[in-house]
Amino acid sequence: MTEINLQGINETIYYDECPNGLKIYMWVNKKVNTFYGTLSVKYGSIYNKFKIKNKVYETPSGVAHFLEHVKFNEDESTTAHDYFYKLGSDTNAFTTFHYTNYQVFGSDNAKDNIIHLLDFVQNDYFSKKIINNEKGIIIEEAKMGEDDPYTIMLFKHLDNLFKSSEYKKLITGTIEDIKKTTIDDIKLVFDTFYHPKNMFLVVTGNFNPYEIVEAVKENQNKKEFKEFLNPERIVLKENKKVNKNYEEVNVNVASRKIKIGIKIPKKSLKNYDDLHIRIYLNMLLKANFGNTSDFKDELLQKELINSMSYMTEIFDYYVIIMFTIDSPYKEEINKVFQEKFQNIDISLDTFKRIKKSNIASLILEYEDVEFVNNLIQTEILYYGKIIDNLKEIYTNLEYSEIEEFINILDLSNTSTLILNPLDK
């Protein structure tokens, strides 16, 4: 077992790997009485089309989410919930664009819980009866999503940002996608993606890491897996420009919502790796649109907005920034934001303040069991490894570097979505 020492923040991540390729990451906190285990599969909703060697496979949208649901069925009459309930633990799962995550949370019997987490996720039992029974449940969930204003807001905006990308599609798939999903689709993606080499285990909290590693390796050595075939996701060619610059829709919201998205080709930032793109963008967004920014304060003072938030993500070859604003003044808001995008800046004092704040937060982050688990997952998914020198990276940031980043940052490729309340 390897100890990954996080430089400058006095924390350690324990790392090991099973002979079958399953990676294990652990963070121990003896100050708490709980543990949190997650098993992540690098297979999400955007993997609808993939190839193995030269053969192309295609599944209905939503199969990743469908598989997440049926995975809890261990046989025709037993679910994973039954086992964890007896242990006094909670279990759940979720599917994102990029991965599927299975989790267990408890205060006792960490080893037994983690082993059963592996057992039920790696269990290859499926039946037509289970598939058909689950369809009704998933269809109801999809209907709820299609009626939920915030789901509508997100995916309608993604549809306006992207012309071809799989990110436009609901994670659940449509009702028609769900209806046409077969047991063959489920078995195909399970056999292809649910392999130890395509998974990683993260355990955080109060437990003995040596006991967990020994138990996990013993468990994995007893199982047989087919050869991992290294499936390659087929990424659809995407237009550089947004799909639609402006749209208004009427939905069931209490007050008008405005979403403004920015689509930035990654190749325009080719001199920067994903980590530094995220660092610089987050610093700039905090300086220009954060809670302590002059811009947000002015909008609040003028009562132009009730609230605003932002997020940034890297979707394949594009960096996406999305703002969500609660305001009745659609023309004025769109105007002031477009003007602000052309005048992004950060003062030296603000740069130093945010830099200092980011360094301080690194230490504070390592307190909550669930938060640290998610933090480890994020680094593995984004970068394929634990970033053990993040404090050093922040410390070495220079003001001239972020000035150079601003000079090449083009925020002109935007899409605005107005969500108007339904007429009463």
Given for the second form:
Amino acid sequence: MTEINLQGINETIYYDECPNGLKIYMWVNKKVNTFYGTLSVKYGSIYNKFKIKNKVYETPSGVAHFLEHVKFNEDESTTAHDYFYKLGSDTNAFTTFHYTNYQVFGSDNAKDNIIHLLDFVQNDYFSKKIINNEKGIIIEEAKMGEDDPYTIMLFKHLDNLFKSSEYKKLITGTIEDIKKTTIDDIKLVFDTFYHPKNMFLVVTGNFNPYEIVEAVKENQNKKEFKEFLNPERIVLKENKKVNKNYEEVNVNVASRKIKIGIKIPKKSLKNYDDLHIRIYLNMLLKANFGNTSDFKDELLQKELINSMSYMTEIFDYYVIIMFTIDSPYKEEINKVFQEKFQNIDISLDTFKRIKKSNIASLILEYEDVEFVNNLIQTEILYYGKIIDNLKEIYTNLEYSEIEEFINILDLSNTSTLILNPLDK
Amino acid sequence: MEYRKFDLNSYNIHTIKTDKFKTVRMEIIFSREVAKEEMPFFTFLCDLLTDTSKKYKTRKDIAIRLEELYKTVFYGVTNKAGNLFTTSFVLEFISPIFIEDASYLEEVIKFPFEFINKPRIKNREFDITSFNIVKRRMKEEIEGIKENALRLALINALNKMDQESPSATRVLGTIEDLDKITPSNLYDTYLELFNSNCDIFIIGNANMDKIVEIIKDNFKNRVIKLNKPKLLVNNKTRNKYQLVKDNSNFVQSTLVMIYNINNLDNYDKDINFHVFNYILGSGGITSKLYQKLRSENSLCYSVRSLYLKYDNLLVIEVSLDKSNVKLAEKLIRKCLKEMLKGEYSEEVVSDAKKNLIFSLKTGLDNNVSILNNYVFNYFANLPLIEERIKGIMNTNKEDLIRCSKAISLNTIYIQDAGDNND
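The structure above corresponds to the form predicted on its own; please give the structure of the form predicted together with the partner chain next.
Complete assembly follows, chain above in first position.
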């Protein structure tokens, strides 16, 4: 087992790998009563088209999410919930664009819980009856999404940013996708992606890491897995330009919402790795659009906005920035934002202040077992490893570097979506 | 964990010392009984007081200072539990043991009192620019309720049950309530805030004696302590339940069933009813309601029962296809009948107890849960988490049947899906 010391924040991540390729990451906190175990499969909703050697496969959208639902059935009459319930633990799962995550959260018997987490996720039992029963439930879940204006807003906006990317499709799939999903689709993606080499286990909280590693290795050694076929996700060709510059739609929002998205080809930032892109962008967005910015303050004081927020994502070959603004003034808002995009800056004082507060927040990150578990998952998914020198990276950031980044950052490729209330 | 109470004549400070967390959390709680007309005023005031002050004029000034204080978090929030209405100012900051700056603790503890003691007022009126910012934000929040099918259905259902009941009132109020608030009458509300009870709760790893001294130097509440507000709402019961239907534009229909909880003693309410509710519908996918409605009949994605202890109410809610509402109602009634007859095994009871104990143990890992437990221990004699765990261990089927017998149906509320969604 390897101990990864997180420099400057006095925390340790334990790391090991099973002979079959399953990677294990652990963070121990003896002050808490609970543990949190997650098994992540690097297979999410954007893997609808993939290639094994030269053969191309295509599945309906939403299959990753469908599989997540039926995965809890261990046979025709037993679910993983039954097992965990008896142990007094809680279990759940979620599917994102990039991965599927299965969780168990408990206070006793960490070893038994973690082993059963592996057992039920790696179990290959599926039946037509189970799949048909689940369809009704997933359709109701999809309908809940249709009633949620924020889900509608997000996917409408992604649809306007991307011409062909899988990121524009609902994670649940549409009701038609759900209806046409078959047991063969489910088995195909399970056999292809649910391999230990394509999974990683993260355990955080109060437990003995040596006991967990030994039990996991013993469990994995007993199981046979077919050869991992290295499926390759087919990334659909995407236009550099946004799909639609401007659109207005009527949805069930109480007041007008404005979404402005920026699509930046990663090629234009080729001198920077993903970690630095995220660090620089977050600092810049905070300085220019956050609560401490003059821009937001002015918009509030002038009564142009009621609230605003932003998020950044890296989707395949594009960096996406999305602003959500609550304001009745669509033309003025679009105009002032477009102007601001051409005048991004950060003062030396602001740079120093944000740097200091980012370092302070590193201390706080390692406390809550669920938060730390998610943090580790994110680092593995984003960077393929634990970043053990974040404090050093922040400490060594130079003002001139961010100035250089601003010089090459092009925020002109935008898409604006106006969401008007239904009755106005 | 070490609990201490400091009686400072016009307010109390409750400290909970523990080295379990890296942050220290402080809640300054002004409490009074629910009064429908007052609550929107206090909610507005709470938002405005944390948005501007004499020293920190704008949200930007506040955000910069909080960043300087090592990412301290500060906000105001109003809440209602039964008949108790609270206006709270919350501060969460890194424990001083991690910070070398000697003046840090004093600077950070002083921060919220800067807002409570020195609001941005001129000629007995709040500053109009900040007032308007908060007004727009509150309007957005009130109108935003219409966007959420489940939330809207629950609010409407409680209103139909009894619009005069404190259980049906909302801390935000309505747009009409909001329009009654002015910079001038809000100043009266500010003065009235100090006619409330005041309790300050602090949890974390810090020198509590020093914190008490800093607070004493910075906060003089002018009113002598009042009696603690009464929490429990005794909602009226009905001989025969009422059925109410509303139309909506949502894709799914929402069914809400409200039950009164009658004549249970405090122990049953604090301990046994939680086990009853867990088996019925709060226990997630293994609960009776989930099994009947979701697993066996694929009617919904989720269904839950909500125990509103201080309102003496049990609420069951589910969103589903319009055509399945009748069947869902029938199945919910069937579940409750089975609960009444004790049609579940001893194993089910034992598993539910185990799971509830786990939930309570997770609360011991969370500073907000521990602090809340002390708050309700003080206001309502709610046993501490460790005592509740012991109590749940002793719950048996007889206790659960007694809980089943205590409920009676009051209102069935259906928020129908739009006509295009048949």
